[in-house]
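The form predicted alone is given below as one chain in structure tokens.
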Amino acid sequence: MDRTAGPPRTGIAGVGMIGRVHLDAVRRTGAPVAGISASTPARARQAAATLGVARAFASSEELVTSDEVDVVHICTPNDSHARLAELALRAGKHVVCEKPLTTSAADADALAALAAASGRVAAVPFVYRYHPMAAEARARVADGRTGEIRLVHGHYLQDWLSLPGDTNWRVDRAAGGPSRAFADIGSHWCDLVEWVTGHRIAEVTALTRAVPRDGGTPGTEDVVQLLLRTDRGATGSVTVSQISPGRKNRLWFEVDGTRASLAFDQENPESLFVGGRGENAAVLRDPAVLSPDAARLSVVPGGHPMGYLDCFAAFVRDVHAAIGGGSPVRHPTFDDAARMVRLTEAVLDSAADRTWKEVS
């Protein structure tokens, strides 16, 4: 597994919606796709034929340990993440694992420690960090233009589970884990806000709600409403929902500092709101005027819209750069992912007894 010639050979375990997004991102880098796996050998063969992939592995276990694969992308249901990632790391593979990294904090911490000891690249696609205007917000906080951050707030809203008949494997506690809405999308919001501000969420209090579904009792939570305090004295709130009609993927945050406020909307990612006492502005994505990291992520000129798939491709490019060596680690790591699992457990614990909980 010390093969260094050429781009890393990639295997993708799981070819649902997100697996196909990973496949597109890998192909954009020009790296070879060694093969895919699915829930059954027949489904893997069918997907390989449809997607133009040369090999269908008989199982994800076979894929993540194959000598034909250098980097493994784990896009399977949540309950299999820990097992497949551990197999891959012990087989000497680099690993990209979908979030949540695992369904328990203890397993996530153990997996992050294994990744660190392995010396392999271990990444998680918190890809909203790769929107250029989110990176611009981070730069403006870091260089002091916002002043001291006092307040962080926002929401992440979807509607794909808003009807009684809507369902998915993620609703199943066995496959999806003890948290759904927060582990699935709330973790994205919290990771992004921590990355932008440099603050860490230190204490939370939460309410959750699960709605009844056709044919049975409610599954895991559909809604989370969270109050938070950070390690640097800011306070905030976020609403996370997968039952908000008309909201497809509305990740929105605002950070309010002593000098300026910044707001970013993932559904309208080409601009950043900058607010002040005397004047408000919409800063448009133009690599000629952005901070260096935001300009790095702006791969097309201003006025040519960028989106989610571009973020994913940029993330995979950073992972491949780290695998190649000589490049700084820019991608979110298993340590970042394990932190979000710990935060998720604090949210669920708080909702259970309606008290404030510290985030370890």
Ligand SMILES: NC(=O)c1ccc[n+]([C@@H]2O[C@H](COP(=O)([O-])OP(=O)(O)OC[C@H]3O[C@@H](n4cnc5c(N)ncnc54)[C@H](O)[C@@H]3O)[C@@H](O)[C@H]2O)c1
Given for the second form:
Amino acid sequence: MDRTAGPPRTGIAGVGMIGRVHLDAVRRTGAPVAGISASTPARARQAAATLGVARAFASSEELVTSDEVDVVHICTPNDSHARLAELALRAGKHVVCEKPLTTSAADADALAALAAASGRVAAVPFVYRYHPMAAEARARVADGRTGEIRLVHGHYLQDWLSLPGDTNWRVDRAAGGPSRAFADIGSHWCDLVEWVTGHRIAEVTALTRAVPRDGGTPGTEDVVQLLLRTDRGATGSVTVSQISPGRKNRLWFEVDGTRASLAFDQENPESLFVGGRGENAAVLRDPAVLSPDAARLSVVPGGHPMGYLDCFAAFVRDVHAAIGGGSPVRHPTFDDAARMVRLTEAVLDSAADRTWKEVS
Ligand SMILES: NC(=O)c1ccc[n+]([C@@H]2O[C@H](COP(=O)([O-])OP(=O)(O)OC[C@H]3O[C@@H](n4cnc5c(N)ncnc54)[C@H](O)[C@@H]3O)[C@@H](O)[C@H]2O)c1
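Show the form predicted together with the named molecule, please, the one above being the form predicted alone.
Time for the whole complex; same chain goes first.
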């Protein structure tokens, strides 16, 4: 069905940590929430009551094909993304699917092709792009102020799997997929740095490490250390870890150009470091002085801190604008996400045979 009048009616499959963030973001747009699903009908009913959502669908399959839903948000564990997204697209829905888009590159490419053929909006929340100061970094690369980018480097560190007893469905290869740390968070870093620089990661070599966990057998990788080359001649490196005590969600990158360096820290997102030979600066988020794209995302004046939830709200606003038609595509797409799944496979392949791999 093609329902064009009014804001899109949203269904959210899976209301764990991130499903609730999506719910908050959709509510901020004022668009109606048609319903949610969970792992069982009883859990869906309980969550719907807690969250004040009108309808609990009996299953995610029912939700993603329902006539009451125009846009589906898939917020379930990784192994179900491909199947639910395909069902939703074939039912004519617009789809927001969490990353990683799928757990294999072949599935990701097939899904991206299906999305392109469907004519529907198909988006993936690489939401760190929506921090105003990350957008400011992108603008300062695009307008030439940073010069030619020669080096990209940084890390994405978390600590929530650092103890032997720490676990989650992500550790289980069947639910999480063959890559954990890279698919889960390394993909965010790479997407963000590609988006900021306009470069594409063309070649990688990687070292991975899985630490022992209670129960004896290690799960998927906890650490990735990656060396990379981009299609435009920059080199770089990134360390990705989910076992770094004290680091909660430390996504940090620096891009070093011929005229300036830019550094962004997701945990302190209200400023951008700008390095120069003469002097360094911390540019503060103030819409009055930012580039138009960064100012667009800056919905409160400087000095009123913005953060992760605001990124999600801005992402959903862009998705709804694209569904409404007439707006440029500003959101990360299934093509972007499929690229990150191919990169993830190249990382695992490189770690397995200790050679450089090209990223298609
Ligand atoms: N974009 C981001 O910044 C971001 C952040 C966190 C998580 N994620 C992604 O979101 C997804 C969910 O992660 P999470 O942290 O919310 O996990 P979570 O464990 O907190 O939530 C997942 C929920 O899905 C439920 N579920 C399982 N099977 C289901 C099914 N068939 N139908 C409906 N619900 C089902 C689980 O019971 C659980 O409540 C993952 O793919 C993850 O990679 C993305």
